[in-house]
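First, one chain by itself: the form predicted on its own, in structure tokens.
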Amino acid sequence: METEKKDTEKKEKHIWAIAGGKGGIGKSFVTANLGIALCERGKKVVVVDLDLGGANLHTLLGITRPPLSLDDFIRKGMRSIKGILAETGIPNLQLIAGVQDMLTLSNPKPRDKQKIIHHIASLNADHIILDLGTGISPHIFDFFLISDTGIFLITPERTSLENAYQFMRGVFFHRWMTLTTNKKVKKLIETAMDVNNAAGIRTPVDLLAHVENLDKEAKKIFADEANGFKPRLIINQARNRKEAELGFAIRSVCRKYFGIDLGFLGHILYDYNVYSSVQRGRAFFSDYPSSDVAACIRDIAAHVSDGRSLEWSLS
């Protein structure tokens, strides 16, 4: 009875990443206040703030400064993640805070990595939401990869699409290297990173043809491994209705290059204060409970927690 017990609470938890590939698009303010809707619908959740180096996400708790953070779980060897569990003062939500010394694991090693990694897995939450860091680097896929659900936040800018687009295609290759063992397809991998290569890989359907001349076996592992990646995307800051609709377009792009089914969570409209609660230290949703774009995060929660993404236009 106890194994069943255990088993049903593993299944019910969700791992939910959520990254951009650039700074300033509101990766944190996204996961803080995702994670206080989910916990209005009755949920149990834990967000993590793997910004490590540039960790903010307790300021948008209201939480001057949290008293543990993963720099102690790590550089202390404490035993267990839950060590360093922190209440926010809103019921159901507690805090994995980050590490604010960019000279300590904004960089981890292997090992660091492998033990943050297995200890979220352990703990008990229904959804446990992962605000990482900014950037292109393979500590930060693997972070990404650990989810059950990935979430591509970006605002209504080429630079944030330009930097997404490359996140995502980062994503695919670092995951591909990983499995296989034919250094012929590890090297027109590592040839694929660049994006002017020489041989025009742009896209992992373009990198899936040339494999599939060196190894069809790792062609059809590669394959198999995109068919089961879906990611979700949240457009934030949107101005106007064409601004929230750009997901569906973004949508489209991902099933004709990426060849994946990107699901589109919604939108969150673009409202000063934001910046202004952000400023302030306070959660937005202690501030604002009844503004648009609490109810557009509302909106998202739904989503999340159901399993859902929207499939048409917005009326």
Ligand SMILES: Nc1ncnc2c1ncn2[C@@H]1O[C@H](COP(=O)(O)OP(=O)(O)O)[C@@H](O)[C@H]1O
The other form holds:
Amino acid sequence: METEKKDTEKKEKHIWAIAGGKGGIGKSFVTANLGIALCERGKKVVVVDLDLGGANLHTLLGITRPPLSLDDFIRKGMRSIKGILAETGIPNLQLIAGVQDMLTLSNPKPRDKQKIIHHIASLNADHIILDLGTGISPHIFDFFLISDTGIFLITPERTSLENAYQFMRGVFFHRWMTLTTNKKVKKLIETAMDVNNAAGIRTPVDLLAHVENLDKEAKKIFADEANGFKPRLIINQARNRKEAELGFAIRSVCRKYFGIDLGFLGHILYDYNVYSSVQRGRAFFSDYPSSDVAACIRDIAAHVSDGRSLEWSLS
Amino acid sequence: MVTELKSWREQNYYELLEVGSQASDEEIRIAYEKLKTIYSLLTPGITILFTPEEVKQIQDKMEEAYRVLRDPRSQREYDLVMQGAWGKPIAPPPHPLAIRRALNTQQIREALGADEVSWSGESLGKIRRFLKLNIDELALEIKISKHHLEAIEAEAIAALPAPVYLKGFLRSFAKALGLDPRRVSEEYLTRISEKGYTRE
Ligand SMILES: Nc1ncnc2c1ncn2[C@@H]1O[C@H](COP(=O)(O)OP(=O)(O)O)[C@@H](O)[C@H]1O
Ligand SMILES: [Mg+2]
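Counterpart to the form predicted on its own, namely the form predicted together with the ligand:
So here's everything in the complex, that chain up top.
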């Protein structure tokens, strides 16, 4: 039996968004080190710190805060995002540093957000990886939705799973909201966003059934959009094989509950050295290139660059 | 393998077992074994999205799906019902030559009612009927005319196409029945050349 399947077409530039909802699960750590692992494979990579509440991607890359960041790009009205591209000391890996001043941008104005989105899409690289930051809010959904592929990072902790599922549910509703002008449908989506809504709408599938009664055209548009939604999954901080294999269970649960195909890219082991490298302000890959964790991340990078995901067994 | 947004309540047996509609026996078995361990209350976080009753219902549905799909005959029946219900195949095969799941020796013996297996028009016909495939349907599926398929089964030498075509037809036919295409075409050709069909 084949252990892998091909499910994305290769294409020139690919934007990935690392999401998870929960804080402290390793989104920035994975963004930085997956970026490095892709560079090892000869790719040109840009990592973007979109954690508007607590930008620290530079630290995970082992460098000090670059002089220019998204902050300057917005506030000084810079014409091109290339002006704030920072070198990382790792060949072919560049960083767009995040916002320092929380007050101005943690909740960006629509115009500023549009500008950021537009310019990220114009960046030139093989892979662009967005560190979405912590939270489950409309502007994070917007950033998630500019990616070609969203990657959910989940740790084996129940709370991480809860947040990831909340995020998935939220992304569906948020996206559908932008696809209709029908006031009644919008109102229905708003109702559905409340998990304990009186209409008994639990899942996006439930919502679709309700939308069908109101507006057949909208239902069709929503369903088409959802069919194209094929995010990926990485398990971080797995302490044993069993925890790593949780990825297959999450994939299955998402198929059965949301009706979506969540490709499982692989797992990353828990290692105290991740913590110690962060404490020293060093990039993990630079200090522990031959560790098991680095090997896990290289496997994931291989899947990312050839568009494959795991079937039923870990690599 | 979910192809459109629907929950486990609406998913068909293939979707429930998370395999494609052309999956092999082995693929179906592996998926089922893995899923059986997942849909248990012992799986961390399983109750975030499902109630314990739903977990039980999913287990039951998967058992039912596996019972039907593990047996070629009930699988075939299920496929036909699904086609009828939806007016189209559950998932059109990626290639015009649909590859049916390979039959094992036991199943072949059972279908032929014999211990010795040798490929002839008659034995091919037996396998086809064992799989409840009608000739019109099969002709459409593998894009070989009904007339030729009938000639093959009847070993009607005069009605058979030229050797270059016949070889390909036999292979497609064998493949569609889940048989070894090379062996079928070799044995069949040897047999009919003894009956006067010229192979050159
Ligand atoms: N695989 C891992 N093994 C051990 N510790 C990890 C691992 N991944 C992340 N961590 C720990 O989690 C902390 C938070 O990671 P970070 O990437 O900053 O999270 P996020 O960006 O999701 O908030 C890290 O500083 C590190 O100590
Ligand atoms: Mg972070």
